[in-house]
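For reference, the chain that follows is the form predicted on its own, supplied as structure tokens.
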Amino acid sequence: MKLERFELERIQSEWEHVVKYNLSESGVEPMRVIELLGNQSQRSLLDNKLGYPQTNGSIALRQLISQQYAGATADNITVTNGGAEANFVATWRCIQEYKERNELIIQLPNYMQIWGIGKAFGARVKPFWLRNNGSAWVPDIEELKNSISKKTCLVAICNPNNPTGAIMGLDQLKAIAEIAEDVGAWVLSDEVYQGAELDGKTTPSMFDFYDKVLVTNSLSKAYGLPGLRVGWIASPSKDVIFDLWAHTDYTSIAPSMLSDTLAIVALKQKNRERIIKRTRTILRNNWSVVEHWLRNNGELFECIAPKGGAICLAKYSREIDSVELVYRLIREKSVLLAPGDHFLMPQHIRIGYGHNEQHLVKGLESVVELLIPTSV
């Protein structure tokens, strides 16, 4: 097993706490503990014993998570350390369980974790693309039909999508489910941005359309709680969830006790509604800033407006490699963006717009300051 370096995670880890303007972050402004707790007594949190929680997540937490999936119970959920562990163990299980099926198909552009894991485990990894039709990013369903086979163990999607902010609707999800079902493949649906929709309409879950689905999610993006490192996998198959719990015995073993406790607070109905409202308000306000900036710099950028998530993918007109551009922005302007090449999208940059508005404005101004002189 040989892992390729995860370039996006490496550049963010090295620079996000160094630069003045971090526009690479893909979530919203993180909540403070006091903001999360609201009127709830802090005493109950301070009284927690710092032992091990139940390793697949407490029953109370898994019950709250299960309420997001029709017909699910706590036994349809296993809790992980962030969405990253959820994606890792889900991909690992599928590749190892179905050794006669050595193909993995992943929707691109995408967060490249599953792409890298699949290759490391020896799978043949193939793309099916979201296509830019000029007004929307649309999944190429025909490409998926042509790529899938009886050797495909897994079709991986991200909805809402990272890095484009596109959202697939009911018809597209049903089509993907039917194509996977025709060959008996599993679907891994990364839904970490569900709840971060700009129009306020919750993205449908693949959980509702297919029995052989593994839905991954976390509190990191739509909830603004990345520091809790709480993620989960949901599936209609309780047996598969039980098996995935066994996989996490070999990775992180368990979430932290405080993370489990605070996740319960976050997912109680009134708090969850409050948090999602906060997220959508931040995104609507900040997208208007980015939209105005893009409009004023139309000679430099093309961008399809995102429908969900705290990110957008912009194509730029200058003849410069996206990684080189990002390193120049780091060195010359103390700004961090995500290079399009880290999503297999050259001549693009991913802009995170979920944080402080003034910070966002100044960071975007600095990007233009660097790019405009290249045309002189």
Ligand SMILES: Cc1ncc(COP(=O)(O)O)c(C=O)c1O
Second form
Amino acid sequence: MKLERFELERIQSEWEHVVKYNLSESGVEPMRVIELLGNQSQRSLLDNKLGYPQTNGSIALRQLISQQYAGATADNITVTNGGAEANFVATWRCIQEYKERNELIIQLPNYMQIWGIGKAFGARVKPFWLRNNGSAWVPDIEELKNSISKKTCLVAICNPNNPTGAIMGLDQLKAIAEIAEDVGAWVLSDEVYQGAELDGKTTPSMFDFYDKVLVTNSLSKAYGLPGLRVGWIASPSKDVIFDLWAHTDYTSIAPSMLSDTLAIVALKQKNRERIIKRTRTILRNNWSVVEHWLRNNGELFECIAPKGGAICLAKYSREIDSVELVYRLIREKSVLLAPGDHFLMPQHIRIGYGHNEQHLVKGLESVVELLIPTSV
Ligand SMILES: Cc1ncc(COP(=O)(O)O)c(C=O)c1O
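Can you swap the form predicted on its own for the form predicted together with this ligand?
Once more the chain from above appears, this time first in line as the rest of the complex follows.
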């Protein structure tokens, strides 16, 4: 097993707490514990015994999560440490369970976790692209049809998409489900940006369209709670969920007790609505800053407006490698962006706009300062 470097996570891990202006984050400004608790007594949190919680997440937490999926109960959910563990165990299980099916098809561009894990576990990994048609990012359904076969164990999508912020609608999701069903493949639908839509319309979940789906999600992005490290897998198949729980015995055993407790607070209906509203307000406000900046710098950037997530993928006109550009920005301007090459998108940068507005303005100004001089 050869694990290739997860370049995006490495560069963020190394620099996000070092630079002055971090525009590499894909979620919104994290909430403070006190903001999450609101008027609720802090006593119940402090009274918590720091033992092991129920290892697949408390029943109360799984019940709250299950309310987001039509017909689901707590048994359709297993709680994980972030969407990262959810993606890991889901991919691992599919590859090891269906040995006669050694191929994964992954929507690109994408967060490259499943791509890396798939290769490390020896699967053949094939792309299925979202294509820029000049006004939108559109999934190449024909490419998926041509690539899929009885050898495919998993089709992995990310909706809303990281890094483009594109959202696939009902028809596109149904088309993907039908193509997967034709060959009996599973779909892994990473929905961590669900709830973070600029127009306020919740992205439909693949859970509603296909029996053989593993939906992964977390509180990290749309809820602004990445430090809780709470994620989950939801599937119509309770047996598979039970089996995935057994996989987490080998990875992290359980979520943390405090995180389980705080996640219950976050997902109670009133709080959930308040949190999602906060996220969408930040997104709309900060996107107008980026939009204005893009308009003022039309000779440098082309960008399709995102529909979800606190991210957009901009193509730049200067002849400079995206990784080199990002390292120059770190060194010369103390700004961190995500290089397009870390999503297999050369000549692009991913801009995270969900954090502090003043930092966003300063960071964006610095990017232009570096790109404008003809020395680049
Ligand atoms: C598409 C996607 N899935 C999963 C993750 C992992 O998120 P977490 O483990 O914080 O929930 C990320 C993080 O950026 C992501 O962008």
